[in-house]
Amino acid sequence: MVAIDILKFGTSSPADTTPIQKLIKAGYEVQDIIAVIGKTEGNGCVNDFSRTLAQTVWGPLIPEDAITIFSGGTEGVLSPHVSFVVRSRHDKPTGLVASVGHTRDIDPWELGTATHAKTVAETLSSMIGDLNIQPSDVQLVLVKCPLLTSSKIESSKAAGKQALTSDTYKSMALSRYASALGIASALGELAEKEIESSLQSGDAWSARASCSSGAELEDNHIFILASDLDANSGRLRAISKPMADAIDAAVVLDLLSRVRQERGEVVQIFAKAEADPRGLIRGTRHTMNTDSDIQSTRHARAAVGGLLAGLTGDTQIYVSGGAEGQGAPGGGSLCVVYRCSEQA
C-alpha cells in the first residue's frame, strides 16, 4: 500500500518539463513519482500529438515503475498542467493511496473487444489486491487506452485479422468504453460474463472510471485512486460521485459542501465529459454531436471544463472527453481530490 500526495503545475507547452524543479523545491525527490497526469493543448483527437510529445518528454525523467497519463483538449477555460502523484515523505499515511500498472500491449484488432476489456479487469484486479484494498474503498479509475491508427489497421489485415472499426477517430470511444467495461467488471459493478452483452448494448457503465485514449501507447496505463481508512490522521480526500449530464452543478455543489464541511481545500478534480449520444440535454437539443467543424468531445471538455472551473475557481483541472462506459450516457465520472485543515 502507497501512500500518496497529489501536487499539480501549470505548462507552458506540452514540452515544458519545469514542473519537476517545483516539485523538488516543494520537498519531494524524482524517485518518488509514481504518475504524472497531465492535461495538454491538442485537440484531444487522433492526431492530437501534444500527448505524444509530452509523454516523450517525461518518460526519460521518471522512474521506470511510473507512469504518465496525458489528456488532449484544453478547450474553453480549462488550463495545461501537470499533476504529480508521489509517495508521501517518509511513507507517512495522508489519508489516500495509489497503485500504477500496465496491461500487455492491446494488437490492434483485440481493441474494443471483450478481451481488451477483460485484460484491463484482470490487471486491475490484482492491483487492487497487491494495494490490500477493497473495491469498495477505489475513488477512481483512470486509464489511458489505445487507438487505431491507419498502420494499425493495415498491419490486422496483413495478419489475416479484422479491427473492429476502419475509423479512426471511432475506435477512440470503443478503447475507452472496452476500457471502461473492464474497470466496471473489477470493481464488481458489472459480472464479467456480461460483458459481451454490454459491448454489444452499449448501456453499462461505471461510476469511477475515467478513461482517455491516445496514439502514443499500445498498452493501457492504469492508475488507482483509493481511500486509506486506515489512516485517521491523514488529511487528503477524495470523494467521487458521477454527474447526471453535463450541466450537473448540483452534484458537483453536493460533493464541494462536504469538502467546505471538513475545512477542506480543493487539490485537484478528475471529471468526463461527453456530449449527450440522445442530443437532448435535459428535454432541449443540443448540437455537439451534429457540428462538422468541431469533434462533439470538444464540445464536452469546454462546457463542463466552464462550469467546474466557475464553481471551483480553479482552471487547472483534469476534464477528459468522452465518458462512454464512464458515468450515464450524458454524464460522466467525477472525483475530487482536497485536503483538510489542521483543525479539521
The other form holds:
There are 4 protein chains.
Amino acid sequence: MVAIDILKFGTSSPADTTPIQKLIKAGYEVQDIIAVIGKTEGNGCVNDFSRTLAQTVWGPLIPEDAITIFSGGTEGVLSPHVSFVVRSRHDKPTGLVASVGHTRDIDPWELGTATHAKTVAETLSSMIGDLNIQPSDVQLVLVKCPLLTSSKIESSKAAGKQALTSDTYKSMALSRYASALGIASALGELAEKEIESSLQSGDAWSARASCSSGAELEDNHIFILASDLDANSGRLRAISKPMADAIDAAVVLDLLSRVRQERGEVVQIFAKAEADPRGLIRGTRHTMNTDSDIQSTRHARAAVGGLLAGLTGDTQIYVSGGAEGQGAPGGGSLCVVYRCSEQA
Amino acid sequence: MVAIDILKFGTSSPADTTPIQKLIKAGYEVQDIIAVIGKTEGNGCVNDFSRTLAQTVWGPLIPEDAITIFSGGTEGVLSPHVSFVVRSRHDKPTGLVASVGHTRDIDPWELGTATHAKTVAETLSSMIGDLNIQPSDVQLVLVKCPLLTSSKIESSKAAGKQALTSDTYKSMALSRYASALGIASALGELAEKEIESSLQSGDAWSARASCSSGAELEDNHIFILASDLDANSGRLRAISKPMADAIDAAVVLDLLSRVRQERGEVVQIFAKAEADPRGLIRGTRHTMNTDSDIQSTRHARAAVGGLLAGLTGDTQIYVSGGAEGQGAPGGGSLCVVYRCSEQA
Amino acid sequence: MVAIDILKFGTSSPADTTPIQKLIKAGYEVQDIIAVIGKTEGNGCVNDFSRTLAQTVWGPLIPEDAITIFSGGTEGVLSPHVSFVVRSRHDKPTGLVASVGHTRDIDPWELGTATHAKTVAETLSSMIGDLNIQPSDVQLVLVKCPLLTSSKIESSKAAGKQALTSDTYKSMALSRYASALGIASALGELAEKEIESSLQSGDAWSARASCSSGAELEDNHIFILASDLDANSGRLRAISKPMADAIDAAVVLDLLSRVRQERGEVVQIFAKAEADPRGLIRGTRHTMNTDSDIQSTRHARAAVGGLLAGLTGDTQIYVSGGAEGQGAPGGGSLCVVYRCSEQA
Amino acid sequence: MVAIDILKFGTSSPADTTPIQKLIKAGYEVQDIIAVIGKTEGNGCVNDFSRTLAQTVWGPLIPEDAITIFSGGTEGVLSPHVSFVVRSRHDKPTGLVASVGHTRDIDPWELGTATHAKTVAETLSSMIGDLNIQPSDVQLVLVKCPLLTSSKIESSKAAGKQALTSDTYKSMALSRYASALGIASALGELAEKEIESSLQSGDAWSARASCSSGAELEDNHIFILASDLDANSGRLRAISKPMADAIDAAVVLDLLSRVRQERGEVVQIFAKAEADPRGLIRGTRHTMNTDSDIQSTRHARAAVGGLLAGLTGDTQIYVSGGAEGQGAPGGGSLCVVYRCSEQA
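Same protein, the form predicted in complex with another copy of the chain this time rather than the form predicted alone?
After this comes the whole thing, all chains and molecules, with the earlier chain placed first.
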C-alpha cells in the first residue's frame, strides 16, 4: 500500500524533461516517482512518435520499477503536460494509494483477443491483492497497451498466425477494448466468462477504465489509483463517474460540485472520449466517423477536452481518445482527483 | 423593419434540402425565407466544397433577395444543420428583426485591405439605416466573405496588382479580419479612421461580429440580427457577449442563466472560435498553431463546440472558426437567441 | 456498337462546367455525350463532397442516359479535369467503342458482398453482349460504386440487416473489391463460382478493372471501353497492362513505347494505385498504411500520379486510388488511350 | 579533404538505430561516421517529432563532430532509411569528398533574414576553403536549418524583437530560403550583395542546395558533398542538375543515362520537391497549394518521390520537400550519387 501525491507540470515539447527539476524543487526525489502520466502533442494514432519520444527521454530518468503512460493528442485547447505520481513524503497517508505493474508482452496475434483481456485482468487482480484494497476502492485504472504495425502484422503471418486485423489504426481500438474488458473483469464489473462474448458484442464496459494504445511498447503498463479513506488524515480524493455521452456536462458538473462541497481544488482530471459509433449524439448526427481527414479519436479529444477545460478552467488535463469499453458507447470514464481544503 | 423567426433543422449531407419541406410543414412559405444560415461538414478551409455544394443546391430554392451563409466545419460533436431566418407570420413583431444585404464584389487585390473593410462598413451602415434601428440594437452581424484561390492570385498578377498574400489559407483570415473591422466601424466600436492602423496592429475587434470566408462567393453576404424590444409582444430574444478565451465557460453560463431567468429556451447559438495567436490559453501552451496536420480553425471549432454543446445540450449550433477581429484575440463573439416562456 | 472519341479539358473547380462549351466549340453537341469521367480535388474518401458537387452540376447538363464517373483526389501533381466520351461524328469508326450502364441500387447490407459482385457482373455481361464484342476486346471497365455512410449503417440495423463493416472508409475498399470481382467474372478472368471464395481470400483481380467509390450514388455506374480494330479506319487505340507495383515504371514505359511505335499521341491514361497491403514495396517498408494523418489512398494517388505524369508530361490524367482487385496487390490496372499518327 | 563512402540502410522506425550494426558488419567503425542523413516518417512539418526522436537516439551514438540531418516525410512510396557518410577505409580516395559543419545558433528574429543567409554562407565558404576544393566541385550542399515555434515567437517579442512571421509552418519555408541563398552565395551562384534583394523577390536559387528545416535544432547543420576526380582511383561519383518542375522526368532520365554510360549503380538520390507557387505545372492547375488538409510539402514529396522511385526502382531515396531557392520555382535540385563499374 503506497500513499501517493500527484504533481502536474506543463511541457514545452515531448522531449521536455525539465518538469523533473520542478518536482525536485517541490521537495520530492527521483526515486519517489511511481509513474509519469503525460499527454503529448502527436496525433494519438498509429504514427504518433511524440509518445515514443517522451518515453525515450523519460525512461532513463525514472526508477526502474516506475512506469510511463503517455497518451498522444492534445487537440483543441488541451495542453501538453506530465503528472508525476509520487510516494507521499514519509509515506504519510494522503487519502489516495496507487500501484503500477506490467503484463507480459502481448504477441501480435493475441492483441485484442480474450488472451489479451485475461492477461490484463490477471495482472490487475494480483496488483489489487498486493495493494490490500477492495476492487470498489479503485477509482481509476490506466492501461497503456500495444498496437499493431505493418511489420508486426507481417511477423504474425511469418509465424503462421493471424492478427485480428490488418488495419493498424483499428488495432488501437481492439487493444483498448480488450484491455478495458480485462479491467472490467478484475474490478468485478464483468464476469470473466463473459469476456469472449463481450469481445463479439462490443457493448461491455468498465466505468473506471482508461486505456490508451501506442507503438512504443509490447506489454501493457497498468496504473491503479484507489481511495484510502480509512487513513483519514490525508486530503487527496478521487471520485469517478462515467460521462454518458460526449456532451454530458451534467456528470462533470456533478463531480465538480462534490469537489466544491469539500472546498476542494481539482488536481487532475482523467477522461476518456470517443465518437459515438452509431454516428449520433442525442439523436442528432455527428460527422466524426465519416471524416477521412481527421481520425475520430482526434475529434473526440478536442470536443470533450473543450468541455472539461471550460468547466475546470484547466487545460492541462488528461483526456484520452478511444473509449471502447471505457464507459458506455459514445461516452467515457471520468475521474476527478482533488485536494480537500484543510478545513473540510 | 422585418420581424423574423428562426427555425433550425438537421441535414443529412451538404446537399440535403429536405429541411425546406419541414419549414413548409411548420407553416411557412418559401418566399418567407430571408436567410439560410448553415453549418456544413467540410474542413471549413480553402478547399471546402461542402459549402459550395450547399450553396449550389440551396441557391435555386430560395427567394432571389434571400442570402445563404454556409460555414464549413462541424468538428467534434457539432452537427450539420440549417437555420432558416423567416419573416414572421403576418409580420407580427417577435422581439427580433433582421436584414440581409450584399456588398459589391471584392477584387482579389482588395481582399483584406481597408477598401474591403470600408465596403463592408458602408453596406452595413446603410442596412442599419434602412432597418431604422440603432447600432446598439444589433446583437449579431454575420458576414460571409470571399477568399483567395491560386487562380485569383494569378489573375491579380495578370492585372498588375498584388494580392495581400499568396497563401490561400491565410487569405481567409485576412478577409475575416477586414470584414470584422468593417462591422466594428459600422457598429461604432471602431472609428473609421482607425481601420488602416487596426489592419496593421491586428488587435481591434467587434463584440458582435461573426465572419466566415469561403470560395463560393466574390462579394460579402451580410446578415444583421437586432433586438426590437419596443414591439414588446414577441417572445424572441438575442443577447450577446464575447468569450474572452476559448475556455470562457463563465460567459456562456452567464448568458444561459439570463435565458433561464426568463424561463427561455435556446433557439440557436452563434459563436466564433479561434486558436489564441499567442500560443497560450491562460498562461499554458496550446498546440493548435503548431499542428501541421490539422488547421487551427478546425481545432478551435471542435473545442469551443464541445463546450457550448455540453452546456446547452444542443449540437446543432453555429460555431464558426477564425475569430480575427470578432472578439478579443483567442476569444470570440457569442450570441444566444432564445424564446421566452409565454408566462415570462 | 458506338464508335467514340475522347476529349479532355481542365476544370477550375469541381463546379466548373465550362468544359461543355469547349466540347461544343470542338464540334460536338451535348447529346453526343456518353460519359463524363473526371477527377475532382477532394480527398477521394468518405467525405469528399467535391465528387457530389461535380455530379450535382453536371447531372442536369448531360443526356439522361449518359453517366458520370467522378473520382476524387488530385494529390501531388495531378490536375482536376473532365474527359468527355462522345459518339464519334456521323458514327464514323474510330478504333474504339464504348458503352455505359447502371446496375440496380445496392442495399447497404449487400455492399461488398457476392451479391454486389454478381450484380455488377450481370449488368456488365449484358452490356458486352449488347456491344457485340468479345470480353477480350475490352480494354477498360470503369465502375463507380457506392459506399456506406453512418446513416446507411444505421438504416441497415433498423432493417434488421448487418452491413459488412461499420467503418465508412473501409466500406469504400469493400465496394471496390466486390465491383472488381464482378468485372473479373464478366471478363472471364475469374469463374463466377470463385467470387465467394475470392471475397474471403482477397487476392483475385482483374487486369482491366478500375473502380472508385463515392457517397453520391446508390447504384453502380459502369463504363466499358473496347477496341474495334476491324473497323480499321479509325486512329484511336487503347492498350492495357497492369502495373505490378506502385513503382512499376517498366510497364508504363513499355506501353508508352508502343504508343511511340505507332507515332501516337497519348489522349488519356486510366490508372489505379494502392498502398501495398503488406507494407512493403520490393522488400522495403512503406509508411502509407501507418500514417493516421493521410489515408493510404491519397498517398498512393500522389505517388503513382507523380510517376505517370512525369513519364507522359501530362498531369490531367485519371489516377484513382484503392486498387483492391484491380491489378495484383500493391499494383493497379493501367490503360493508355492514344491517337495514332495519320501516317501510321 | 576527407574521402568518403556512403552506405544506406532501411529503418523500422525513427527510433531504429540497428543500422549502426550493419555499418559495423560492413567493416566500418562508429568513429568513421561523418554524417547520418536520414528520412523519417513524420509529416515533415512543424510538429514532426519523428525527426527529434531520430536525433535523440542517434546523437549519443555517433562521434561528437559528426552531424545528423533528418528530413521528415516519406509520403507515398518513399521508405524510411539512413545514409551513413563515412571516412573511406585508410582514407583511400573514392572520387568523393565531404565535410560537415555547424553555424552558430540563429536567433528567432534572425531566422529567414539576410543575417541567416550570410551566416550559412560564411560557414560554408570556410568549409569549402578547408576542403581545399573549388565551389564548382561541390555537387550538393545539405543544410538542416531551424524553424519558429510558438514559444520562440513569443520569446522574440519578450526580447523586443519581431520574428519574420508568426506562422510556424511558414517559418520553415523562410528558413529554407535564407539557407539556400547562403549556399548560392558561397557557391558563387549569387552575389552576396544580392542576398537582400533576393529575399524580397523570392526568385533566386542554387542548383545544388538542399535545405530542410526542423524543430530539433537552433543552428544550421551543413553537409558538403564534392567531386574529387583528380584522385582518379575511386569509383564513387556525384552528378547534379536541377529538375525544372515536379514532373521533369527528362532531367532524371538524363542523369540516369550518364550513370548507365559508366555502367554505374545508383547509391543514393538527393532531391528537392515543391508545389509550384504559381499553382500551375506546365500550364495546368495543381491543387497542392489549396489543400487545407495536407500541406503542400507532403504532396510534393509524394509526387516527386513516386517519379524518382519509379525511375530508379529504389524507394530508400532522400526526397525532401520545400524547395524554396533550391532549384527554380516549382522545380528542385537533384543529385545522383553512384558507383562506377570497376571496368568503367
